[in-house]
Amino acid sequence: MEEKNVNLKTALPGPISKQMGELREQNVPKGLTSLTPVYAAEAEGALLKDVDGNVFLDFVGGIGVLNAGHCPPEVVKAVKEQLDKFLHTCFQVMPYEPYVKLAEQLNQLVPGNFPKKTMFVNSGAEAVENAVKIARRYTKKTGIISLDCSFHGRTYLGMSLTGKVKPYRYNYGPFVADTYKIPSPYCYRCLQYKEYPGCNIECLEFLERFFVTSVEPDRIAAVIIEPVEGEGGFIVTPPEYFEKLRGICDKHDILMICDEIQTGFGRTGKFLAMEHSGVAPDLTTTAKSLGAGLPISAVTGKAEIMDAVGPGEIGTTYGGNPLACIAALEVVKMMKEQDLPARSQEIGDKIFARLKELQAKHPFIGDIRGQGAMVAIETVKPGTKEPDPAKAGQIIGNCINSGLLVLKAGIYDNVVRMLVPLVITEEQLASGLDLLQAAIEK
């Protein structure tokens, strides 16, 4: 791309995007929605160009898939080289080196001072499905507990574990049996009316009460938790919560599954977000930015847990595709050599600083939260904590019309979230924050 920053040449959508929109209307189900009415033509780093030549700054990153940026040269080069060798064998038919090498890398990088093993599938939801499957096989128990602001995918098990009803669960029941929910540690909207950190993490009393009133702990195989609840509105789980949860799980022989699908690969200022707490889960799911845009996901866990599954009991035709494994190996290399987790923290600090200035001027910004370059604002009616989804929608619309892509989140649809590619330039970041500020002030 010749352009190095935002450049809008037409009204949005442009004429070619309008034509594509008409074709889409005829051929694509309406349930599959899109943030923008424009259609991509090419991308590089933190920039997206549409078919009409308009260039956008991307603060969405394919919903957290592009921590290493659009089309990182190292990844593109490695994938092109693999294209000339082979595209697919199915690992269960004839295995290949990139799969094993990538498993080795993740086993070293995922928290936990114990032997680990890794398997690969295609999507975040598949990783969650397999983590639950492995947990049930190992523990010989069936119950799975998730949090009520969580998101774990759109499969039936994923929906069953996800907390938000609309649009994910509405009229899709019945859901998978033996799945349960407890309240999230949503500090801004604490159900105990406490304030962190003086709260002593009393929200975990809901779990202890759950064992008394709902299901006995010896029926629970695992608790699955996101370190930062993504779709739920970038709700950051306090490190003390993880410490207490780890203790409860150990007491009752319950596994802890950490869903790092949106938080992994440098997004929060660490390679994985669990590193902020110092707590090691038993099983970890990763996806999204693992493949720099190629579909791949992983389940990494204690070797004894992963090996509890018998031969042929896990696997998938496309899982750990060689192209995706090659891409992921380059992503891991980039993360280390360019120290992208540290860059994530720098980006996040600058976003937080600008948003704090805006919050002081605009009372509809109720909360600013996140970790590293995973940052969001929650919009409310001024003087209250009443959610204001319309205000969030206005901010997002203003951003898009000025050439900046940001995305909505939150159980009340009132959160504006940002997932900036970690390779963004200083000039691009400054431009994006100026556009965000203008959108908020407008």
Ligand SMILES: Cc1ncc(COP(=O)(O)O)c(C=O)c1O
Second form
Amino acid sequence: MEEKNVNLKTALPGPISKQMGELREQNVPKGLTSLTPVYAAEAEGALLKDVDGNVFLDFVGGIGVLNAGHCPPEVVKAVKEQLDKFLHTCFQVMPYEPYVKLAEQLNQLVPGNFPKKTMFVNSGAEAVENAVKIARRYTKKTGIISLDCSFHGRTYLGMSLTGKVKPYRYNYGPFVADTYKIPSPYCYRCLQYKEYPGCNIECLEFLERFFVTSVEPDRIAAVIIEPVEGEGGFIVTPPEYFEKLRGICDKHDILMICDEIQTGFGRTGKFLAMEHSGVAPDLTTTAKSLGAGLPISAVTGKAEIMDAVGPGEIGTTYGGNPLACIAALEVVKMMKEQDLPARSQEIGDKIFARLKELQAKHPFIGDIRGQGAMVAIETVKPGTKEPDPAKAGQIIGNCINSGLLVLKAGIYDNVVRMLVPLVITEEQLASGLDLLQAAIEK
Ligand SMILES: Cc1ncc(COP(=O)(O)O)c(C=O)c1O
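Let's compare: the form predicted alone is above, so bring in the form predicted in complex with the named molecule.
Now the full complex is given, and it begins with the chain already shown.
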């Protein structure tokens, strides 16, 4: 791409995007929504160009998929080479080296000082499905507990575990049996009106109470939790929560599944967010930035647990497609060679600093939170904590109209979140922050 920074040439949408929008209206269901009214033409690093030549700064990264940036040259080159060899064999028919090598990499990178094994599937939701399946098979128990601000995907199990009614669960029940929720450690809206730190993580009493009032721990196979709840509004789980949860799980032979689908691959300043807590989950799900845009997801876990599944009980036709495995191997190499997790922390610190200045002037910014370059603001009615989703919508609209892509999140739809590609240049980051500031001030 010739352009090196944001550059809008037409009103949005431009004429070609407008035409495509009309074609879409006739052919694509309304239930699929898009952040922007424009259509993509090409992309590079943190820039996304539309079919009318408008260049956007991408602070969304395909919803956390592009930590390594749009079209990293190393990934594109390796995928092109693989294109000339073979596209698909199905791992269950004739296996291939990139799958095994990638499994080896993830077994080394996922937290936990014990032997691990990894399987690959196609999407985040499918990884969650398999992690739960494996947990039930290993423990011979059926109950699964998730958190009430979580997001785990849009399949029936994903929806069942997810904690937001509209638009995810509304009118779609009944849900998968033996799935339960406990309140999230949402410190800004603590249900016990405590302040972190110093609260002694009393919110885990909800879990202890659940074992008394709802289901005995002997029937619970696993607790599934995101280190930072992504769709829920970038709610950071305190490290001490994980320490305590680990103790409770161990006491009752319950597995801990960490869903690192959004937090993984350098997003939070570490390769995986669980490194912040020093606690090792039994099973970890990854997806999104693993494949730099090629569809791939993984379940990595204790070898003993992963091997409890009988031959042929797991697998899928496309899982661990060779092109996606090759892309992921290059992503891992890039992350290590360029130390992108460290860059994530730098980017996050810069965004945080700017947002803090803005919060001092604008009382509708109720909270700023995140980990590394996973940063968000929560908008409220000034002087209260009443959620203000309209304000979040206005900020996002202002950003898009000036060429900066940012995305909504939050159980109350009042969170503006950023998932900046970690290869962004300093100039682009500065431009993006200026546009964000202008959008907030407007
Ligand atoms: C934490 C988490 N889990 C699961 C999913 C579902 O992933 P997918 O959309 O690839 O099925 C997402 C997607 O946003 C996610 O953020």
